[in-house]
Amino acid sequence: MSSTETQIRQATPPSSPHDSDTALFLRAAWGQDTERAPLWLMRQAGRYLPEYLAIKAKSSFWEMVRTPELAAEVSLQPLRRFPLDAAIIFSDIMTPLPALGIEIAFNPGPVVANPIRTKAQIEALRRPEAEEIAPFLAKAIGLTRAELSARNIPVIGFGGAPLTLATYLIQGSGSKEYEDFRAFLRLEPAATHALLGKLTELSIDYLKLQIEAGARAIQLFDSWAGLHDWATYREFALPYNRAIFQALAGLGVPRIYLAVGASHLYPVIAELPCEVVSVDWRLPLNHIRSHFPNRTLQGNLDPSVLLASPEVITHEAHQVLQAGLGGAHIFNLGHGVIRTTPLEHVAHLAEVVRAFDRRS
């Protein structure tokens, strides 16, 4: 056995996980081989529901985030359309940063004020105490697990992998080809560790914080892993990555983790001891499920697919469960779900996944 599959052992919560009142998502994340796969959707809390819109037209976005009733509201209302088997906090993977004394502001995206691009800023970066990261989101949590735990729907915390954090703190801004941070990579790869460990610590104490809080399950963000080749990855990317999910073993909760545009990079990413790999949809599960033996396969439908008809959407669903079988597997989008997205389209892919038997 690798020692990346004895760390995921060591994670499993000393009580069977398996037990038929343990919620379906977590039956699955934690590798059981479910008769159907559970659906939840990334970014199924946000633009593309008429009520979320609502909310927007009276509150920034900083405000819904860092409002718990309103950040639970919102993470609660696609579960009150659509039968999902989890709720996501209503977040962004930017909400712990203010805590180091880094001013962020969205437009629509996130745009940081004074891009790091000096040792000495981050040098002086804070060092902020676990409980005044983000209060606000763990009470969000409490208030959305309090709504759903008649329902056994669990509700999963995230949080941004260090290097991708550290992607738009130094580019400043959402980027074609993030020249600025490519360039900082190498020009100054002494003070990026010293970035990336700060923000390591940073997202333990937060990640904690929300398992504290009552989310069961958790996943790590790598938006922009696939910018990097397979050195830059093993260096930048994979200690601290690894660092994160050893310190969340042993708190009962599966670990997830996604990096976007990376297939090149899975057999590096395998090495990560988490228990689900959240999968884009550039490649089929089943062709991918030898880089993961004995990990639950999440993904991975194009999000462009809930665009098109009825039809096409059955169709193409029906070929991600296919490929989703030999292993454990968690119905999701590839990314997230796309704004223009018809909401009765959605209905119809939860219908479509909650009909498919994997054990037929």
Given for the second form:
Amino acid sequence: MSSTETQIRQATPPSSPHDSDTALFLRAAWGQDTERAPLWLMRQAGRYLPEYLAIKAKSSFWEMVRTPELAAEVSLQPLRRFPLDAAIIFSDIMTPLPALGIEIAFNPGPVVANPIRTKAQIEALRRPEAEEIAPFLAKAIGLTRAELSARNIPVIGFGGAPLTLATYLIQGSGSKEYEDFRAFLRLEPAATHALLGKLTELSIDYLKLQIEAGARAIQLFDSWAGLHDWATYREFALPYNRAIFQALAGLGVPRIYLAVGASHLYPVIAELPCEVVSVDWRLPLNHIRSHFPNRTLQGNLDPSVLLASPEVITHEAHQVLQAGLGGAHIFNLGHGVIRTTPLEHVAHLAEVVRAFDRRS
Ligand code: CP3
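Could the form predicted in complex with ligand CP3 be given as well, to go with the form predicted on its own?
Following is the full complex, with the preceding chain placed first.
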């Protein structure tokens, strides 16, 4: 990116009275080729941490998400152990959906009591007021920020992309290839669009409430985008993701998009208005840059590398760091931390990333 473009992007004024964007993570997210790659990990708050499991043993997943003190505590846990450059608020992509009148359980993945299969079910969904969607989340973000602002560590807010949310709502629970969902798109395109429209409105309110509460960046998780071909993505994902990102433009927060297993979609994804593209491990970052000139790349260590040895971690992290040169880079995994990841391997990764000087 040219320095003029960097200046223009960085000149975007924060729309609320947040700290100025001096945090390493935010500088990189706005497109700066920083001296060191900031580091955070998807699913950094979660089941590989014994202190998370201790809380989980006493509370259900929904209790943890809906109790601001617990959600803030869980968000902070990885920051106490590891020198990470951002926190992600502890919640789930399914969190806003009960506000539509949809009952969701976790076992451990989301299970929808009545999967959505008819037009009538879609028409019956409520349009909640913005304040009712997740008031507990706004409080959790406030508590988390209060602990981290002295360290100038920003909090990332997030939501699920409409097509990924619809994947769970229509299929009903996790599946390998989501065949029922992919058939539904073809059999009921009008009903699907009606559902995606409602999920888009909900997501915009949900993400805005997180920004108002102090989230300094927003990540849209499109975990299941990679299931689809170009035409399907273009029809059922692109317009809705674009609408969400457009609604968040000018609010002073960088917008991050993650699609998994979706390298075949990058030429289409390149049309999305976002500052950061998070990439999985399947292609090296230097091969992806050409699709996204002037954007920040986030990623892309294979999470399974953290199950290997410190030597392997050093080697593969260096490959990612090298491939990330030549533009702004936020170090992350290609997808979430795996449950059986040893804590000392995460600590080792953090050391390797922090010691890598991108200027030398
Ligand atoms: O540290 C963080 O990243 C914040 C927490 C976070 C959770 N879910 C907590 C969680 C985030 C960012 C999510 C997003 C999420 N949730 C996604 C997108 C990211 C991805 O992995 O693609 C998706 C698809 C979901 C849906 C979901 N929720 C699944 C598939 C599962 C089951 C198992 C799992 O962890 O993958 C959940 C439950 C869930 N969400 C747990 C956690 C910590 C596990 C609950 C438990 O402790 O048993």
